[in-house]
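Given next, in structure tokens, is a single chain: the form predicted alone.
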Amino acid sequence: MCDQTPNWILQHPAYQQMKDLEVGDSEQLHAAFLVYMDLTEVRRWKEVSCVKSPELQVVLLKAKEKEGASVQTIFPLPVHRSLSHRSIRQVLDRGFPVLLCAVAADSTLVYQRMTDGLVTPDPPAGPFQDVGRRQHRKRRQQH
């Protein structure tokens, strides 16, 4: 992947900083750089920095969605790579909220929030009513 990388990327200070972390995986490094650019230039996240995960040999990003927000860990991952439960656990154990970012070959980015345990979904929004149950309750009360 590195020989297909445009020259401006290779010269970008953030790319150089990531490369200095020596993760040895040019594809994951490229994915981390694309996510870095999305967070800083498109989403305007604050205090975006890169750190090495020695256990996983990947570049992780740390950032705040806005001023005063808590730090989050972003895990850039090429879309065709698989994750083990152990690798997810190692990222979650860092103590920050985690966003997994799948990076496709066409540079499409998909973010997925990861949690430690199950999270109850929000109730559906809208003017929904459980009509069947209410009618049943009314009938029971009439008898």
Second form
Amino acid sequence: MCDQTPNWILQHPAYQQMKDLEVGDSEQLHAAFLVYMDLTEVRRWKEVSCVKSPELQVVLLKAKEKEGASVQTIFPLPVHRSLSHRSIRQVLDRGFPVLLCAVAADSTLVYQRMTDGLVTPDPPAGPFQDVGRRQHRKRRQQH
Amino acid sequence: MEESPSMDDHQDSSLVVGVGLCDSAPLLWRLQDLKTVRSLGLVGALLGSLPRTPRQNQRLGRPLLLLPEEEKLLRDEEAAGALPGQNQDVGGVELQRRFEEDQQRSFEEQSVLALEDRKSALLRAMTSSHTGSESGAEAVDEALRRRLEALDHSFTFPQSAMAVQLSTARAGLSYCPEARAHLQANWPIREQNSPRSDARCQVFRDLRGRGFFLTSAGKFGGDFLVYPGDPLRFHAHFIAVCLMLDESVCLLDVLAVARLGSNVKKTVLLCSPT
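So the form predicted alone is up there; where is the form predicted in complex with its partner chain?
Every component of the complex follows; first up is the chain already shown.
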């Protein structure tokens, strides 16, 4: 990337769009842009767009995982920030599945699914076998 | 809690459990109380050592420690009463005196038996080493007699050598007196009422009301482990983390607890009272 202009991010049309939302949080804006690039170029999600959250004063992204899939909300946030349960609720109340994305200083991205209500986890993977006493005794002797 | 008139006295008195306080820890000692509390959907945590399998902590025994939320729930449903403290036990002095008498008697019996034991051992040792030598028989007898006399005078049976029998079967915690003080406003106030503990309490009640069983989740860095049924039959599905709606948490902490949850196959629940 070093042969390109160093301000390529600032000149990117998607960045300009997000900037025009005027959330007044340049750090969060930068984080949102990095997530945008990851979704569009790396993961190849569809119809990625940006929207402002008036309650939280942040840039949110909307995208579909693939053609014909349902829209999801992606909430980018610099990793050292804090948030409240209420703010997560406000993003969920938009009515779409939510992905929280933590953006580190080195541009590492960590996505975390947030869901509404009580979602039972996946059960442990089988097949299961009764190991029996001998197995337990063996394991103990190894220590 | 409605008390149906057809229930006999033993049954409806078992709906109130006796909570013994050890410092500020609410403990249940009696078997019936543990059963009652489990039937109400409260799990608690067993703390005691089992007398026959002491040096392990996979299986523990009574007493049962209640969570502050569990104790509060019992209190609010008027299902808990305070057990009087141990030093108010009138029968204790009598029991102790009888115990000491028994110990003394046992010691005296054992002393006698120990002396006899020693003498017969001495006899065996001295006679066996001189079998077959006819001429020295008289001398041996004389020496033996002298040794036995000396033993009689000098033998002492130390207290520390005494064998003490401990009855472990059904040793029971039945010394708890039946009388109980039904709870009034003078229940000792021990809780620190912070907003966090209030949040925990409301979340506990709500989830319990929906039929879930909850236990402490210290091992997982959360507030409660939420089971869809009795913990003896199910694995926990959720780790509940209680906070206020507007409480600020680090994003790193959210990620950490979420990652932990997925590693142990449990969904993390962020719970706040509205």
